[in-house]
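In the form predicted alone, a lone chain appears below as structure tokens.
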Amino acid sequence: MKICVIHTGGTIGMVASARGFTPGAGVVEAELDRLHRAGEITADYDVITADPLIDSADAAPKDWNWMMAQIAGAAARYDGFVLTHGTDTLAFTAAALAFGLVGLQQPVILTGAMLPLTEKGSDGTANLRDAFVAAQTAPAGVWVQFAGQLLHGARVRKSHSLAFDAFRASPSDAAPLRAGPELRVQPYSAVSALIAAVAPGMNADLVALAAERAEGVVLRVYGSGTVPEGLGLRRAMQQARDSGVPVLAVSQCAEGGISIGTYSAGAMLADTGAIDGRDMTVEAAYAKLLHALSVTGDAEARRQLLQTRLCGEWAE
């Protein structure tokens, strides 16, 4: 078998500087070079490094369009892939991967690490060690491998920020695979969205300024749905709706999701044509939510698009 390696950058390929760790050249290829000649790693490679390596906080979609576009490139060549990626925004990058590789028919497997390799008790080796063998033998779709987990990458989510143990899935029956006939790249748009959490005494203000001028909006709201109906936010809402921005609502909750209309306190989203997210994490709801601004300009074809399970990513 031929795993083909994308190194992103992110924490994993890091060197110690005056600064703090910054990515350093070499870091990770040179691993791979060791651990190959020790047979920790047994399958051939190639590895496909970008150029300036990419600090996972400042990943963006066009980053996401370049490594789809390695991996659709590549795809005749290989049996998998294997993409290293900081883990700050490594959930969004599994999530935006699983909605625009449509017809995937190898597996993906993002990991990283946080500790750097360059640092005594990495837990990058291993994190490369088992993405390998994930790559070999994980069905198509994208995954993320990590501290001895291979999680659904349209599920993921980073849960703490020093543990090694860093990141944790929500089962889904569904692979994260787009199918289809033959592997197809849906590329990210330069269209803009934000992220809003209800809050206490929060300035509905905000979200009527993201109706007027952002072109969709992922809310987060209480528990299992609701929001405060006052200060505002029903305006607000009505507004993004006669506007055609779709606002698409998930729980602040990390588990269970919402349903839209159990409470009485969140039948306003239903009133005001908010998407019911389900259990969607709010990774996930981003990056499907700049796909649909992606896909079609259409508000009817994007709101279908987002009632549509894709690639897993809510519990039916």
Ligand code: ASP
Second form
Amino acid sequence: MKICVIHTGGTIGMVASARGFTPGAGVVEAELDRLHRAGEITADYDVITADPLIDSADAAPKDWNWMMAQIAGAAARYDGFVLTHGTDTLAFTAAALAFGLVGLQQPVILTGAMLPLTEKGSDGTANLRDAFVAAQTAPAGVWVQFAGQLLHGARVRKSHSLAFDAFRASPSDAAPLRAGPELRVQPYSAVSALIAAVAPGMNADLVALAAERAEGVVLRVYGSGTVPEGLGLRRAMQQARDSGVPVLAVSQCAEGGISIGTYSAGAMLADTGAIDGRDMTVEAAYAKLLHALSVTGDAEARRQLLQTRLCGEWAE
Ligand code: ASP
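Starting from the form predicted alone shown above, please give the structure in the form predicted together with this ligand.
Below is the whole assembly, all chains and molecules, this chain first.
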């Protein structure tokens, strides 16, 4: 078994500095070497290191493209991938890779740490070790290995900002994989999309502005799919629809998802052609929106794509 490690940055490989934790060169590589020598990692591996290493707060679609290009370039030579990443936007990256890598034949395991390997008691060692096991045994697809759990890459969310056990994923009946005969990367373009949330007393003009300026909007609605009735929001949503700007609705609740039509207070979503994001995480919704905006310029094709389950991102 041969594993390719792609180290992008994040807490796992950070060192203390006067300004707080910052990426440090060679930290992850040294720990992998130690684990390999100790027999705790048995597979052979190579490491590809991003330059520069980043805090995942700075991760952008161009970084997803870089990661996907590394995976595609190495796919023929490895049995699995371990991708080390900061935890803050790890769920966005996992979803983005799940949508963008079509026909993946191996497991891609994202992991990281809440405490750097350079600090006593770091969770990074166990996560690395577990990620290697998952890279050798998990089914093909994009997964997150964290705090002893293997989680669906298109269903995962960061649910705790401090605890080692920081990620959750609702179950899915489908693997985080877009099947295909061979690996094909669908890169992300520089598109402008926004995550907006409804809130009591919100100024709907801001949604109208988003509909004017953005190519797509993820709208975080209340509970099981309600929005405040009011001419302003309705007009903004109609404006988005008329100019072919997809509005993908997801719940502000972390679990359960939306069911448009349950309440009359949600009828506006159906009336204005909002796309039902069901129980997608906001991270998966945003990545999927960017995916749809990147792969086609045709408004109807974008809509179709957003209405199709691609890799188990919602429960059926
Ligand atoms: N801010 C860090 C990052 O996302 C946090 C972490 O890695 O856990 O890169």
